[in-house]
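Below, in structure tokens: the form predicted on its own, a single chain.
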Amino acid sequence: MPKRYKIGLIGGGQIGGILALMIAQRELGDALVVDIPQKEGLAKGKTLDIMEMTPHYGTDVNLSGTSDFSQLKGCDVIIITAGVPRRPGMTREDLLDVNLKIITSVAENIKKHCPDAFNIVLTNPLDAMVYAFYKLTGFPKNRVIGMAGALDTGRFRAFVAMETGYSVEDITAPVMGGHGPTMVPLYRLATVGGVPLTEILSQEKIDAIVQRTRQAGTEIVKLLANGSAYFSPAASALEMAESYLKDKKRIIPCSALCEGEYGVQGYFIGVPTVIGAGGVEKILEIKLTPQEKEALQETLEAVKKAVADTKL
């Protein structure tokens, strides 16, 4: 009998609810949505609604909501979405103080009730929050990762597809660095069906796509006017979780702890990672141009500043 996985979703807001829906649609495993006592009804209501949807999809999963962290016992994967979302005029760093308190509480509970899971952090400011979670739990580096590049790469690919009209399936467009405006979209390595992007689009159009990728989250925040993106972050996190659960060895740019890779020491930053049954199994190093190295150093300084603000 194949193993039936258990996935813990910390936070029952927009991303948490969509994650529960996607898990049910893919029949990836059973899911438990955990939220604060004041929002326990929201977690229970969303999961019950999805359970009542499963007959229409023909998927057999068990979903439930709770405010009791002890029910996370036995989870294979934990996806942390808890935190205050951005609103117009706010930067990701504006969220640091309030979300650090939330991550501290979450880290304590996961360390107590679910110490062996693979942990994916989505809370902003991403690179600082995944660093804080790692420090507060003391978990090994292969079992703690931040979403960052997975989402940024998806956005880069989407914008290339929208501009060219070609299938997004055939587009590769990696993004490295911090999850914010200093991220480094590596357009030099972007391809469409194996053809370099630089041979398909003008430099002017590529530059515009790069800039839009860097500002993609802010663009959505402005359009929504009362929150931040949720569909694409949920899909990105699930892509990472699935690679771990199915030992797929996907190469996904994620915020992983670097210990010398790319000259980065002791910080979580977006790099190409191999995700398999061992968690973060390897960080792949790309030979960067001097200009790309300079851009990566700039994004590292932004990450360092955010991490310093955590005082951990």
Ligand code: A3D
Given for the second form:
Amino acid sequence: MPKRYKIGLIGGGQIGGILALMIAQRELGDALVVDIPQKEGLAKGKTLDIMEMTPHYGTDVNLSGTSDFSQLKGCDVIIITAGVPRRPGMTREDLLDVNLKIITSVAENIKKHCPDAFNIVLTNPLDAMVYAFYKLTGFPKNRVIGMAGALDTGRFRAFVAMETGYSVEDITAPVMGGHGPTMVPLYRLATVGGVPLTEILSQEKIDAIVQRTRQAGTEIVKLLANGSAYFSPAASALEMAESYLKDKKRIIPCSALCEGEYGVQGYFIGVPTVIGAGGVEKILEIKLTPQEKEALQETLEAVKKAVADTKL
Ligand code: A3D
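Moving on from the form predicted on its own, kindly provide the form predicted in complex with the named molecule as a structure.
Now the full complex is given, and it begins with the chain already shown.
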């Protein structure tokens, strides 16, 4: 029997609201937005507004808002954006204490009410929060993943497109490592229509794009002045959810639990993952140069420090 997917969105703030909008525009499935009791009106209001938008798109979906986690029962995918975003001058790690409390309560609720879904975490500091969610729920590693690399690679591709004037569709630009300024944009493997980026742009231009990619989140935080990016993070998370629901087996850089891959043991860090019906079906291992390996080691140290601060 054909089925309609049910997607649980934990947090109805900026990213949660845009996710609900995009799900409705694409008719990807029904969506339930869950926020805290004080913000239940926000979750209900946004989803009702989107329902009233659907006639203009001709999409048939059911969206609703609640503060009752038990309504998550039967969700196929859960996307977690519950948490506080950065303000100018803050690092992602500055959010650790407050967001760890939020992730702890969210993990308890999801474990209780929806233990079989595929879980995508966005809350910052990302690699530490997805690790915490994994530890606190005890869910299998193929059903817990962090969204960061999808966004970082999207930013890298956008900057290459802005510089070259060529279509984003034809640009690949993988990014590995932790979600922060130590991330590793693998420009050696970036291509434009199959042509290596290194043959299209000067090293100076590539270095500038790499640096901008590493700081892209901070660039937006400074411009917005009262929060962080939300359109591109929502689109990135949805790309991952869609690959799972439609068993597309897309290769997307995501924060996944490494158990020996790239020499990383027991940490979530950005690596190329295959996402299909089995969740995180595989981590692809790229042969890295000594310089890239060194950069990955540096970003791993940053992730380890944040994970140690969770005391989990
Ligand atoms: P915001 O607009 O503040 O929305 C967060 C929502 O979470 C609010 O509506 C809160 O009420 C809600 N919330 C808080 N506690 C709970 C709880 N226990 N249960 C359910 N809902 C709760 O933030 P945002 O949407 O802009 O950002 C959300 C998170 O994503 C932040 O931690 C950001 O730092 C993070 N973020 C990550 C990326 C990545 O690339 C990893 C990018 C951008 C933002």
